[in-house]
Structures are given as C-alpha cells and as structure tokens.
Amino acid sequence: MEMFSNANDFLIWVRGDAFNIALFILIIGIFIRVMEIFLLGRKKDFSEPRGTEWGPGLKNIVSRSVVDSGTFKRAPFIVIVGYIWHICFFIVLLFFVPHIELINAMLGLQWPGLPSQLVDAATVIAIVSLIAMLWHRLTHPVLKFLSTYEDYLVWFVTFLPLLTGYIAFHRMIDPYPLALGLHIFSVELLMVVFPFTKLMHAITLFIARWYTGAMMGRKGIES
C-alpha cells in the first residue's frame, strides 16, 4: 500500500488501470492458447465419412460433462467434491447481484440474481470445498506425487477470490475500500494467471470433448 496514499487509491487503481491490464492478459492469453490448438492442424482425412461431425461432436461435449461410474468408484471423494465446488463456484460467480452489474456494464447482459443469503452460503461451500481438495492432495500419497507447483499455484489463485469476495461482503477488514480493493484486485490475478495454467481447461476441454466426437461421428463409431 506504500505506492498509494490510502485505500481509495488502491481501490481507484485496481478498478481501473490493473483491471484493464489484467483484463488484455486474458483475452490476449486466451487467444494464443486457442489460436496454438488450432494452428497444431490435422492431417487431410481422404476416407469416406460414414456420419456427420456436428451432432456426435456435441454429444461427445454433453456425454463426457457426465462422470462415468469407473471414474466414480476409483474417486468418489474428487468426483462429488469437485460437483460441489463447481457448482457453487459458478452461483457465486454467475448470480451475485454486484458481478450481475458488472457483466450488464461491459458486455450489456443481465439477468436475475439470487438472495445474497444464499450466494453466501454458496461462498462459505466453495471455501470449504476447495480447503477439503487441498487436504486430499496433500494427505493422498499418488496425488502428492504427482501433484506440482502449478497445481498449487491455481489452487491458490482460485481459492483467494472466494476467500476475499466473503471478507469484503462481510466487512472483515477496515477500510470497506481496502477489502473491496483486495478482493478485485485477486481476481485480476485470477485472470492473469487463466491462461497460462491448467485453469485453460474451461475452454479448451470443449475443443477436445468436440473434435473427438466429431471424428468418431465421421467414421461411424458411437461415442
């Protein structure tokens, strides 16, 4: 805080010039990544299809969105965690009546809230969620192993916004400025940091998910 005179300048900033930084990351991030998929090419397939693309493509999309009962039974723990914390994650993110405002502002597209009692207990789920997903990586000796730095770095880098949106909603730190500030200012951070770790899986699982489907779909095999 020692480069801004108090916390409304750190507010002024964050909402402004680091957002817009921030922001150009993403996109400009986003793009190479996708542009990298695209660019990766495939060879020419000369055979005759024996289908289409589009439809299985997008089964493909909604049928792997839908955890198998193999992958159930070997993790239970990851699979209705990870549901949980999702779900939670995006009530957060998608109907909290302010990032509702924020979304109309930029990109003009609204719609109803939920009751911020509820948005908050949501918030309070997804904490808990993501501190149990720690807990097991790090008390479960292959996903100890196996697990890197990136892996506690994205970790980390979601977790501090839902973290910091509950203190600020909750005024916990004084100046209200301040913890406003803190909690806009990680999710700049999460954005920075989107697309260049395994947090790109968003968007690019669709891509995958897709192009499976549709070359299946092409050669006539059910997905």
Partner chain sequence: MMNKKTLFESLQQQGVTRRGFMKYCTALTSLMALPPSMIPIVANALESAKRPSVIWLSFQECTGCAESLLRSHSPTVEGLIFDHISLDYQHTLQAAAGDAAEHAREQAMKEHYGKYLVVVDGSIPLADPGYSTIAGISNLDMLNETVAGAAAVIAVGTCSAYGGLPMADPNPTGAVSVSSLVKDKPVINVPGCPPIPTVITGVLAHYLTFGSIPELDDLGRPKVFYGQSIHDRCYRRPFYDKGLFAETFDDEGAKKGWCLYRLGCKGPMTYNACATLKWNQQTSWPVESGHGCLGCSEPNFWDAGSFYKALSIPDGDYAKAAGYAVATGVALGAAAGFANQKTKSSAVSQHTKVTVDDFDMNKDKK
Given for the second form:
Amino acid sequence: MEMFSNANDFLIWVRGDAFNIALFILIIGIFIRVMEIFLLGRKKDFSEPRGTEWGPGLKNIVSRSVVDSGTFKRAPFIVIVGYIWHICFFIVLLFFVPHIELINAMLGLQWPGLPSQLVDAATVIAIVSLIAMLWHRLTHPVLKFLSTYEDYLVWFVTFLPLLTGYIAFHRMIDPYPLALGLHIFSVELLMVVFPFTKLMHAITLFIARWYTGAMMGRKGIES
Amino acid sequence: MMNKKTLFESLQQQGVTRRGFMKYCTALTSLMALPPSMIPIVANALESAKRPSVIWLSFQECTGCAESLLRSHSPTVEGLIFDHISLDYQHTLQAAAGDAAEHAREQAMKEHYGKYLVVVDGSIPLADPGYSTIAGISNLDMLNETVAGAAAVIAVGTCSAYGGLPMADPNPTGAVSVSSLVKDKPVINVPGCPPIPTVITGVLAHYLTFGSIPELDDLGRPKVFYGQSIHDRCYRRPFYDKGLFAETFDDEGAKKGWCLYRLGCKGPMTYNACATLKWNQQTSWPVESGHGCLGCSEPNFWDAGSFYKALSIPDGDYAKAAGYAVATGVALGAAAGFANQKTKSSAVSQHTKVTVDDFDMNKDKK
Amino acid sequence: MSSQALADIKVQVESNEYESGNLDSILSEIAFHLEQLLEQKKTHSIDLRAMPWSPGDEDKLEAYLGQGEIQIELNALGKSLFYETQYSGIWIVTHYNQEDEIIGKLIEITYMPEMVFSQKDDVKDSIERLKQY
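Complement to the form predicted on its own: the form predicted in complex with the partner chain:
Below is the whole assembly, all chains and molecules, this chain first.
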C-alpha cells in the first residue's frame, strides 16, 4: 500500500485508472478471442441442406442447458453443484443493487434488485459451492490428474470477488474504503484474466452451442 | 489573560452550586459522546482541570469551520471561550489586530510554553509561501513556530486534517495537511467540511477535562466521534437492506425516506457522527433532509468522484477506455485472425497425400 | 429567539408505514435496567442525544412513556426539568442553558434523580452562610 497514502486513495485508484485498464484489457481480449474464432471460419459444406440453421442453432443455445441423463449419471456432483454455483453467482452479480447501479451506468440497463439478505445468502451458497468444487477437483483422481495451473488460477480469480464482496458487505475489514477497494480490485483481476482463460466459456458457449445446433439443423437432425 | 484557577473554582466563584456544576458535567459528558456513567469521572476531573491556552491558526480556509464552531450551542461559544479555554489568538474573532494580535500570540506562546493547544483550520501551501500569509509570515513558518511549544495540535476541518479543497487535483498551491508537517507533536484530526460544531467543542472539552488526547483511529480522528460509519448509524439503513431506494430526489421512494445509495450517498465509506449528533442543535442532518452524504470527513473526498454517482460505479472515463478498447480489439483480433488463416492455408498447401506405399516398411530397402 | 421558532415549526414525518424498530430496542433496554434497579439497586442513565433516531422516534418514545405523577424544575445555570413518566422509576431529564436551548437530555432509571437531592457541598456552604448571620 506504499503507493497509496490511505484507503481512500486506493479506492479512488481502483474506481478510476485501475478499472479503465481492466476494462481495456477485457474488451481487447474478448475481441481477439471471438474474432479469431470467426475469422478462422468453417469448411464450406457442399451437401444439399435438409433443414434450416438459425432456428435449431438458437434453440440449441437454450436446450443444451438441460442436462442429459447420461452426463448426470456420470458426474452428478459436478452437475448439481455446478448448477447451484451458476444460479447463485448470477443472483449475486445481477440482483445486488450496487451491481445493478454499475450495469446501469455502463450499459443503461436497469431492473429491480433483491433484498440484501437474499443476495447475502446466495453469496454464501456460491462460496460454499466453489469450495466444494475445489475439494472435488483435488480429491477426484482423474480430475486432479487432468487439472492444470489454469484451472486453479480460474478458481482463484472467481473465488476472490465473492470472498471480498462478502467481507465488504459485512464490513469485516476496517476502514470500509479498503474493503470495497479490495472487492473492486479483485473483480478487475477477474476481468483481466477472463479473456485469456477458460472463463471465456461465458461467451464461447453461445457460439459453440449455436454452431452445433445449426450443423444438426442443416442435416435435418432434431437436437 | 490566563486564569490560574481551576474551572470548578471559577464556577464556584460565580455562585454556581454543586447542582449547577453536575448539570454542567452532564452536558459536557454528552458533548464528549461519553456514556452518562462517566459523569462522576468527568466531574472529578473537572474539579482540578485548568483552562488551557488555545492559539487558533487559520491558513488556506474559508472560515466555514470557525462559523460552524460559532454556531455551537452546547455550550455556547461565549461559554466555550470564557469557561473552557483561554482563546488567546484567533484572528477572525479577536478584537486586536495587526501587531497587537501577533503580540498576543507570541505572549501566549511564551507564557504557556509546552502547555498550550494549537488549533489549525485550513491547509498549508508549499508550492509558494506567498499563496497565504498572515502579518507577512508564511503559513508554514507560523505553523512551525507556533507548534514548537505546543502540547498538542488539533487540525479542525478537512483542509487542515487532509488537505481538503485546496489540495484537490490539480492542487495549484501545493497544499498539504497539518499532520504531514507536524511529526513530533500529537495531532488530532477533526475533519468535516465543516466538522460538526459539537465535535470540535467535544474534542476541546476532552483535552480540558482529562488533559490528554482521546483515542484516535488510523487517520488520526477521535474514535468516539469517528468510530462508526454514517451507513452503520443511518436510520435509513433498513431500506438499504430491504433493497428500497430513492432513484430521483422527488420520486415516491424519496418521499418515503428510502435509502439514498443510488443517488450517490457516500455514507458507507464515511466515518463521522452526523447520524447521532446531527446539526443545528440536533434538528437534522444531510441524510435526514433527503440528500446523500458527501463523505466530507474523508481524505480526498473532492477527488473521489461525483457526489451523485453511486459508490459502486467506476469514476474514470470508462466510456472512452471502452471505445479505445473496442477499436484496438477489432484491429488486433483481425490481425490474429488473418495470421491464423495464413497458418491454416500454409498448412493446407504443404499438405501431401499419403499412400499405402508410404506405410510399406520395406520401401527404403527397395 | 430563533431556536424556539424552530421548535414551533410542526415537523410532520411523511411516512407512517415505516417503523424503525428503535422504540422496541430502547424499551427493552429500559425494562432491563428497571429490573436491575429493583433487584440490585443499580441506577442507569441513557443519553438520548446519542441515539441514532429516525425522525419522530424521540417524540414517539416520549408519547409512549407519558407523564407521571411528579415533575420537578431546577434552576441552576438555566432551567432543568425532571419528570417521572407513567412508568415508575423511569425519569426524563432535560437540561437547558441560560438561553433556553437544550444541552442535555437523558432517561434516568432511578428512584430519584441524583441531582434533585440537596448536594453535600451546597449544604456545607449553607452552614457557613447561616453561621455568618
């Protein structure tokens, strides 16, 4: 903290320059990754289409969210905890009023928030489910063997904003500007890491699902 | 000028009874934000307390802090000046001017060397001493000279505590706070723009009563007044927790007294006593009157972004950053994409067909 | 006087649907100390000026406690008013300065506020003065 004379200085930096840098890297990174995918293109399909592409493609984006029974039987823990984690994470991200304020300021979109106690409960569940998934990764022999440093990095940068957010909300670090500053800073870390790791799945999943659906649709297969 | 008697003795001489004295102690205990159980201890201490000599220095300031103090009603400023302390120099309030005024300061310093209190409002310019002088003496020189014999320094107002408005970006006068210059004496910061009057008098009363400085936080503020955030003591806090917010200053939420977070209230990050002590003889305080807290008792509050932007919103020019990022991202993405395409097409062109003959182990021997 | 003019303005709290819950907590605190007074003879004071009140809370509390059987006025460095509420053992004490501005307001949980008793120092002083007659 040498470069900051007090916690407020840190918060001012985090809300100002640091956020701009993180946003800059996030956007550039996403563009590079997405354009790489699209510009690489696909081999031209010369076969006679037996169905449409767009409808099945869009449908597939939604329908793939339902787990098929085979996957569930093979990895029930990952499916259940994965669902709990994602739902709670989105409740926290999208329905905590200070977050809505941020989205409104950046994108001009606004919707009603949830009471803080509900968001707080969702945070706790999200934190617990993330810890459970790390535990699962470390104790499952195959999963552990397959895990790389990136998996742990991704876990860490996802975990930090939840933890610091919980700490800031409950004002467990004094003074508050430091607690809030650490929370925003941890989100900025996540923003920087996001485009260059498998966190990109939050965007590429739509491309991948659409493509699978579109490909099947062209072949006339129900997906 | 200096009264050698204790406060209790001078009150007795004025015909004040024990009941009157106890009442005075009750008011003073409340003023110092101490619990009523401390009244007997305060009374005990006051029986032997002597009035300290106070030298008040005004540097780069707007006199708002002195104005705030003048509107302190409990006790009245007259009471404060004549009963609690011996205010020997305050160039706005004192009758003397020019040489006589400066002489009063020098005399007080000499007579009470090592024992007097220095109160400072306003920041000190370091870029050029000419920005602010008193009687031809630069603020820095006067501060150093006066603080040399002081028992403690009380920095009243955000300007003297943290630099305040004069220090705000781009800080043309090179303004600094008192605590960044005074290192060898205890400095009590009483920030606020202005501070709550009863907090100013409360801190003075604490020194008068106990002869010591109160417990301070990391930013040099007395914990008894600045120990809790506005948000923690705010009566609108339940609305924050329920997710009920005013979105404009005249909507239904504003009329129902809902939380002002979305309108930019800095209560969560601000440590001050407004929510309990209130202003104007406990009439009201900013949040009660329907306006969010500005965070005026925090360092660099002028540079901490718009007063009307929620605390969770970044404060920089993020739209510009995002614009540049999109342009750069498209360019880099295109470059990466074409580089990949080139790799792919060169892989295709270098592709050679493999026939069954290539797998013939005896090919080379033939 | 400006301070009195201010007090004359009828301030109406706009929202009636909101209950801060402050009344609940202070009443249970008072009840606890009243028990302590009866069982252990422990007196207690609450500084009403140190409460994070919502607008109207203090009025609601005073209205709830009501006026009891006894009221005492003291004149020392300005007026002070002591009155027992409808709840025996709970006193409300308001200190004014010479300009009639409130400088202290407390709830005292006691059989009799200490300051009402004749004070030893003052009694000593009285003896001196009587002897001089």
